[in-house]
Amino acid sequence: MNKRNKKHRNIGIHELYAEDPIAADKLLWGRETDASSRRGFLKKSGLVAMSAALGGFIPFARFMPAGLIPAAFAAEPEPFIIEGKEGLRVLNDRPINAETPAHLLDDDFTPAKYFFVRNNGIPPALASMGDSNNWQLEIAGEACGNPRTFTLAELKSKFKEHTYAVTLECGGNGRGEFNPPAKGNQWSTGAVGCAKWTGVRLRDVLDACGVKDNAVYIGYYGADQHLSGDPTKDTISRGVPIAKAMEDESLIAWGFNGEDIPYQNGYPLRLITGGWPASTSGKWLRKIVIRDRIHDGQKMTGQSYRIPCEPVAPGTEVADEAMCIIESMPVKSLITFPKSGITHALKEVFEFRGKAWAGDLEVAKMEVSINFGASWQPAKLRAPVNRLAWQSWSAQLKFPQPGYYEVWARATDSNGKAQPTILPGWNPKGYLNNACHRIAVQVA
């Protein structure tokens, strides 16, 4: 069941009756409550339209407890669906945001239904896309010899095709860990996923362009709309280097997993920079400018996809000048089996497993403690099948008594560098948390 509040934003029942249960009893079904006996009396519209919900009769009524929840809607599915995806925590739904679960990242290559949503406007509607072998791309900016657009039609004929698994990463993924808390969505660690992209290397599209000498940045433009509805505004408009532009693995991509790419990820095409925030990787993608200078669309001054140049205590007011442009995210890993929360036999070995990625680098060596950190011992690592891919990790545990533990998961790049087991340093927009991943397990 859909309410809409004072900002039009649709909730579920259970978010609803989480705010204030009171005022949803009186917002849903005008029933009014008894002060001394916290009862709540139904009027007789209310009575009618809780029967009607429930599908018949409520005899009695007159003792529900107010601020309660029906059974019948307890079990009531997410407040709305995002389609074609399945088990995402939705984090915010103007626009959409949704995370993936750990355990439903055990994959090698993340489903399209599992892979997380990242959006900053509204979607170009489907309808009025038409056949998307007549989507258009133009490239353009000071630093572009020759602009030229494209139909997806023209890149697939005139370039060749590549296919690389790239883990994509938002710069915010585990933001709702820091305190104090930064704004924005409060990611736990599913904002992250890798699949096989298919498309033409950026690079080639570019040179055949021309890219002049004086060539200093690429940046993107989408057709999603800014969610104010002004058409005059982007809704984001980020880019890379142009060293980052002419690797192997940035692609112009239309295709996921051997299918197209799902609507809510960038459908019928998408820029593709592995290893930096997925944020530089464009969705919907009109337009790619080669600029002659760092890029200065929405969403790349200020602070947005920055950090502070130099550490900061908690809580420290930075001044724009003083933060840098995220690029390489750093190592990390997850325990995608099993869920937390799992309950294990004492004798048994259990078999963990888990993905590990370290933005431009390799993740070198995989770890596990059960004992908080105090010690460690290794996991077995998986090479990636490419560059910018997340690789697997298994690992074989064994209990030595009864009780409560916890399975924390570490990862060391290539460099040496491993995820700290506490939370990194703070800043102000609560990017990069590499923290140690971890799960309970009840041992009987």
Ligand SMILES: Nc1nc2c(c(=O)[nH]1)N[C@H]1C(S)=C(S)[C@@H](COP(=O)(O)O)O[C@H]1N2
Contents of the next structure:
Amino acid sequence: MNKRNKKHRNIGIHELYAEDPIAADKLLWGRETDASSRRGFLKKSGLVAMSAALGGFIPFARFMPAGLIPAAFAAEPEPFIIEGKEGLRVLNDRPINAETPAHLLDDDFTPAKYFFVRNNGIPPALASMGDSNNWQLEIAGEACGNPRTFTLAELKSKFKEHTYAVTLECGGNGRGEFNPPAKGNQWSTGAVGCAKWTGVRLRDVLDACGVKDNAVYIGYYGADQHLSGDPTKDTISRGVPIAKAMEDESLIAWGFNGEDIPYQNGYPLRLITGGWPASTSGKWLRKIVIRDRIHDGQKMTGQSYRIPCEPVAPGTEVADEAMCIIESMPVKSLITFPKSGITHALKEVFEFRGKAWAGDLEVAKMEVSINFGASWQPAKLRAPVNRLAWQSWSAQLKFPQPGYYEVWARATDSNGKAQPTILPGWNPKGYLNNACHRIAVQVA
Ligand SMILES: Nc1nc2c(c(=O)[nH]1)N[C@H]1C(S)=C(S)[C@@H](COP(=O)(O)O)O[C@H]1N2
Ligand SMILES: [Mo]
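Having seen the form predicted on its own, please provide the structure of the form predicted in complex with this ligand.
Expanding to the full complex; the earlier chain stays at the top.
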């Protein structure tokens, strides 16, 4: 990870132009410059690219001086670069936490560059990893009959490979909206993504190591370091009940959309336990313990990833004993097209689309509103490609007259539970905000 890496393609536009405007012109738009006149010649492909970026044809493009940043980009903040990521909103750089703007989650399977990053500590150095096939995973714990260590190569050769599209959402996604505010990363809507994960079933590996009758929970340990640098401290060590661990879709994964898992998302090996807070899906996976009790690792106890067992009034202090571990995530959805706040004209009938997911359950119904929730109209909802994958939806919306609208989206799960239109129950740590996503649209 580095802030100022010249070799990196994903460098901020202002930085690019500041360093060498002529080179920036060439890189971004393919513009050739005549050194004597300093006039730029935008080739057809460059003009198309720039017009697309500006959202309109540029009638006087032939008069544009070389090395000029289009004014429309002037207000764009300089992005903080995370190697391998693009367009994310960075919430913290130590540890790195970055979320995905809703309009970049339009793909069925979130590309590596757009998959959010939630780190609790410092990821293991790539240079120290060596050949990923030698990466070791240890299986142990009180309720493990036959503790063993596997290399990644052994996992690949000894067990059957499976691929599932699984949605991961951070338990704190949406925290930024709670009032009184909760400490922690102020996620808006972007700590979520869905990728095709390839690996072996956690169940198959656990069975090979002997799951004793007294097994209750599993816990994970990763190779990342505590922020303090103290090697005796774990960054995070969470887990799930044994029944969740034994589900078909619970994986020890090395593949992400057919490639290696991106470095920030746990390369070369991670746990995938979909539908539950993504904090249960351990990255840079080194060890799994089969426990004879509820796992009590870092961020399993106290108030971490727990909500009041009974609802409380906003601002209430809740004792640890009255807090319960979050299990399945609640039903939720996003509008991924168009982008909120667009200023270009929408046609009278316009297709909106997005994604919806419901923790361990399926989304059964999707609706949209153009009148601040006064009435709802059905959207088309696709089945998930497999259990625990998010579902695509779309809706053709007709607007009665020009002006400013908000489009709201609401999903209902297979138990009949719908997203709240504004905010769900307040809780001390700001988890599980599954309020309806809303976007601004201008109809001209
Ligand atoms: N080893 C390790 N695993 C981890 C974490 C971490 O900091 N270290 N963060 C957890 C949390 S809180 C979340 S939300 C997800 C985020 O996964 P992502 O960064 O791939 O999006 O990873 C989980 N697994
Ligand atoms: Mo998280």
